[in-house]
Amino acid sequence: MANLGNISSTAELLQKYQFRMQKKYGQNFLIDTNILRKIMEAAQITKEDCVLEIGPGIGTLTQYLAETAGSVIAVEIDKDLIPILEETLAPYDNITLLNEDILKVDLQKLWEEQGGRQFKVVANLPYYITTPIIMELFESHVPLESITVMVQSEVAERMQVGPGTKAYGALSLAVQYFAKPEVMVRVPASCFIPRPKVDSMVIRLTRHINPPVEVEDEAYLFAVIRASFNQRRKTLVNGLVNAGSLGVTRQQVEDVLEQMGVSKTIRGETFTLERFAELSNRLGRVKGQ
C-alpha cells in the first residue's frame, strides 16, 4: 500500500536516514497525493504495462506505479537513495532497482531484457538534465508508448509551441516529431520539499507510429535544427553556415533557400517542422558537392 506522498512520511523517513539533498541532482520531493493521482490517471498505467521510472528519489511515485503496472524499472543515480527505496519498495516483489545514470544506461539491452516489451516512461525528471533525458529517450529509438513527466513549466511550454514565439527552438521540434505533447496537470511549487523555485507540469508524450513527415536523414535533420538554434538572432543562413558540421557551403544554403521560395533572411524560429524537414532532405543532397 502506497504510504508516501505527504510531507508528515517524507520528512520522517529522510530524517530516520539523514538523508542530504543534492543539489546537483535537482532532488525535489513529490509531498501532494492528489497530484500523484493525476499523474497516474495521465498515465494511463495498466498491469500489461512495464514502466521506466527515471529518479524515483524516495519511491513515493514507484509505490503507486508498482501497484498498477505489471512490472517497473526504477533507475536511481543517487547512491544514498537506495537505502532508502529498498525499504520503501520492499512490500513489491515486480520492481527492478538500479543505481545507473540513465544517460549510461543501455535502454537497447534494457527493452531486450524485458522481452522485448512496450515501455511507458514516468518520472519526475530533474530541471538540469530534462532536455538530454528526454530526447535520449526519443532517439534510442526503444520502442516507448508514452513518455509521462513532470517538468518545469517553461520546459513543458517549449515543447509544445510552434513557431514564431519565443520559446520555439531545436526541443519543440524534435519532441512534435517524435510525440504528440500534451500538458496534463499544472504543480505548484508548494507540492515539493524543498520547495523550489518555479511551478512544474506534467506532460505526457505520446509517441507517433509513424513521424509527421518524410525525412532522409533523421540525425542530419536534428543536426540542421540544432544549427538553426544555436544562435537565434542569426538568420538561418549564418546559423547553418556558421555550424561548420552540416558539410554546406553559404552558397548551397542560398541557393536550396531559393529553391523553396524562402527569404536568405529568414530566421530559424520562423520554420515548421515541416519546412525543415523539406530543408535538411535538400541540403543533405547537395552537401560536399
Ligand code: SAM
The other form holds:
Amino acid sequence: MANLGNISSTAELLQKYQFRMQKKYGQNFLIDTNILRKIMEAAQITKEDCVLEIGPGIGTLTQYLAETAGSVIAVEIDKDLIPILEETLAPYDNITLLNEDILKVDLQKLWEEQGGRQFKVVANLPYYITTPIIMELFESHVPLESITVMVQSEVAERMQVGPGTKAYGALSLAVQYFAKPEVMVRVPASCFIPRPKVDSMVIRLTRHINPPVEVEDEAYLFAVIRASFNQRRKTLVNGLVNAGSLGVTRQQVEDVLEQMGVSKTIRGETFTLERFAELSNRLGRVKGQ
Ligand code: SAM
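Could the form predicted in complex with this ligand be given as well, to go with the form predicted alone?
Once more the chain from above appears, this time first in line as the rest of the complex follows.
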C-alpha cells in the first residue's frame, strides 16, 4: 500500500537514511496525498500501461504508479536515493529502477526492451531540466501516448502560449506540434518539501496521432525553431544564419522569406507553427546548395 506522501513519513525516512536534499537535482518531494491522487486521475493509468517515471525521489508517486500500472520504469539520477527506493518499493515486483540521468538514457532501447509496448510518462519533474526532458521525450520518437507532469506554473504557461507573447518559444512550438496540452491541477508550493519559491501545475500532454502541420524533415524543423529563438533580440535572418548548423546562407534565408511574403526584419517570436513548418520545408530544399 502506498504509505508515503505526507510530511511525517517523508521526514522519518530522510532522517533514517540521513539523506540530504540536493538543490542541484531539483529535489522537491511531494507531501500531499490529495495531489498524488489527482496526478493519478489525470494520467489515466491502466494495467495495460508501461509507465516511465523520471525522478522517483523517495518513491512517493512510484508506489501509486506501481499499484495501478502494468509496469513502471523509474529513472533516478541521485545514487543516495537508491537505498531508500529499494526499501519503499520493495513490496512491488513490477518496477525497474535505474540509477541514471534521464537525458543520457537511450529511450528507444528502453522502449524496445519493454517489447515495444505503449509508454506513458508520469513525473514530478526536476525543474532545472524540464524543457530538455520534454523535448527529448518528444524527439525520441518513442510512441508515448501521454506525458503527465508536474512543472512550474511558468513552464506550464510556456507550453500553452502562441506567438507575440514573452513566454512563446521552442517549448511552446514543440508542445503544439506533438501534443494537446491540458492543465489538470494547480499545486501550491506548500505541497512540497522543501517548499519551492513558486507554485506548480500538473499538465497532461496527449500526443497527436498526426502532427497539425506537414513537415519534410522534423529534426530540421526543430533545428530551425531553436536557432530562431536562440537570439531572441535578433532578427529571424540573423538567428538562422548565426546558428551555423542549418547549412543555409544569408542570401538563401532572405530569398525564402521573400518567397513567403515576409519582411527580412521579422523576429522569430511572431512566427506560428504553420509558418515555421513552411520556412523549414523551404530552407531544407535549398540548404547546402
Ligand atoms: N517524484 C518525487 C516526488 O514527487 O516526491 C521527486 C520529485 S523531485 C521534483 C525530482 C526528482 O528528479 C529528484 O528525485 C531528483 O533527484 C531527480 N532528478 C533530477 N535530475 C534528474 C535526471 N537528470 N535524471 C533522473 N532523475 C533526476
